[in-house]
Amino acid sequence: MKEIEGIITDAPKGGAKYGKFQIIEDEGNIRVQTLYTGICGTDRGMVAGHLDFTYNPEGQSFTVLGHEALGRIMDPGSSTAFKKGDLVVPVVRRPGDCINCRIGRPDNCSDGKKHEAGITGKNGFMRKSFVDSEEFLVKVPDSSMLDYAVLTEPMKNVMKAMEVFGTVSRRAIISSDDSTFEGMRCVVIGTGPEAFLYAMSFSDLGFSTIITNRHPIDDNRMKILSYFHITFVDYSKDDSLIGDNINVIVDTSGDPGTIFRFFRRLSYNGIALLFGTNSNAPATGVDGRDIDRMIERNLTLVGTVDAAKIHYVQALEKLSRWGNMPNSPLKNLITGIYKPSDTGIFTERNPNEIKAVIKWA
């Protein structure tokens, strides 16, 4: 057992207590410190007790929160890839023993005894450190990335799902006339900080990009949207300003209502991407006229989740060029610090906030 100070909970149980604890030691011979960990649905989710999926280490009653984290290497032990001082993100997904997992693709676990650090079997990392092995590391190019490499973890997310649109889309042309996207219509449901990266990302590609909500935003977020060129629309006023033909539909936020009321405006060969995921959403009245309309425009209803290492790898370095650009507006999209003792933030979430992260050192 391992001393460690920490946020822990009782998965599935829920709640959130910061201390010291006695864990199970990690694997690995590389110590890293924690420098921040970010704030998401799921840790909320988990905190409150609404996430039935998740629990505990084996050995333990609780599980150590956190599979969003930034560190620095403390010791590399007996790594050549790495050196003291390095910043690294840590993989959250730990594979289990199928075909996909062995390939190094354990986000496309096909027989669910992956592990995820801080979720599902395995201590997270909010902590003050944690040891792991070189192969779950992931080294951050660039030291000026400081300030907003800790949403390399959701940032990830993104290129797994830019990836599974890539494949889909190859069933059909849906690019323009000069094999660009330019022209092409994403609509991208949710206003967190998953659903800024998605937008971000699509708009990189050429598409004409539309964020929604059913509620009004901040200046913050408007002035973070204007600098990628994306357009907001709350469409709780007024939706028609989305309009029809759509080509790309990303959902974030896990409403089955809301899903669809986009959804049947897909333009032939349409993709809808499902991210978001929401077991409390109500029910939404799905009919033949959708089974039509899927079928007769050959539309494409996909789910994605997690990552592999590659898409991490992809994320930094799509990051390190978004921070780079003159200007950019890429860290404000991190929105409140706070110390470890404020575990508040787990059920009090300010308005305004997009990213919530926790320092450590």
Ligand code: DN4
Second form
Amino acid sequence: MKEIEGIITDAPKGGAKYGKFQIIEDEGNIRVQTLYTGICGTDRGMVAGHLDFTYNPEGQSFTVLGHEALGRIMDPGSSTAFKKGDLVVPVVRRPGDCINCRIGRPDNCSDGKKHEAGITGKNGFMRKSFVDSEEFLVKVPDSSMLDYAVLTEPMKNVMKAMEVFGTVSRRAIISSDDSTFEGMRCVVIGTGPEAFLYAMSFSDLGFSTIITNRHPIDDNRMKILSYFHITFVDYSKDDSLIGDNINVIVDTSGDPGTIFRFFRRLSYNGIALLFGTNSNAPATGVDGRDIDRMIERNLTLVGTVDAAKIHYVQALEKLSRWGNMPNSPLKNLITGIYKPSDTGIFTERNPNEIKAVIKWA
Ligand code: DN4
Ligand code: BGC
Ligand code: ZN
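The structure above corresponds to the form predicted alone; please give the structure of the form predicted together with the ligand next.
Full complex below, order starting with the chain above.
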């Protein structure tokens, strides 16, 4: 057993406590000082006791929270891949022994026996330091990314979804006549951190990109969107602004009614990427015409979860490029920096919050 100072929850019951606790020792020989951890819906869902699939590590009656982290190597142990002072991001999923886990793709785990740091059966990173193995740490290429590299974990989900998009879009050509995506239309549902990272990525590819919610959004959000050439539409006011002939939908709301509202406007060969989860969302009606349309238009409705280590590397490249653009507003995605003792942020969310983070050092 080892004493740590951090934030714990009892999975799946919930609650959040900050203090000193005895935990089962981590596997690995590289010690990492935690600099920042991000807070996301998964952490809040765990604290609220809403996520039945979560569980504590074997032999512990609690889980150290946190799966979105940026750290600094304190002691590289026997690793030659890292040196003291390097910035690193730890990966969330730890492989089980199914075929996908064995090929480095626990994001596509085929029997559910993988573990997830801070979520399912492994302690997370909301603590002053942790120990890990080389294979589960990704080096941050550029130390100027200190202020925003904590966004790597949420961004890695987007890079995986882009891979899924690449795979399913092979069934028919959905690019423009000139082979780019210029003029193609993407609608992202939701205005949280993942929705922003998706919209920025599709806009980057050349899609004419709309982000939408059922209420207006604050000035900080509007400024970031304007920088990345993304249009915001409050669909509760004027949903016609979104129009028809959408090529790609990305959902981060998990609300079936909203998903189908826009799914019905997909163009031929359109693709809907489902990412948001909300078990409490109400049921919605799907009728025979929806199915006919899906078939006649070759529509694709596809779910995507988590990401592999390669997507963390791609996420870092993308964030570095965005972060180094002139007058980049990337840092403004982080709207609140909290102390580890501020455990109230797990139960209250500032309406203008995009991403809240905890500063550990
Ligand atoms: P978030 O900040 O809670 O984002 C959800 C967004 O959806 C918020 O902007 C919501 O707005 C919006 N929303 C909710 N209902 C509706 C609706 N009916 N119409 C339009 N917008 C709506 O969470 P996040 O950005 O961190 O993550 C997005 C989703 O992805 C969450 O459900 C996560 O659980 C899920 N997720 C999945 C993975 C994975 O598959 C990883 C990380 C997150 P408002 O209600 O705040 O106004 O690996
Ligand atoms: C994480 C994923 C993880 C998922 C589990 C998300 O917040 O980003 O890595 O697989 O939660 O539901
Ligand atoms: Zn998360």
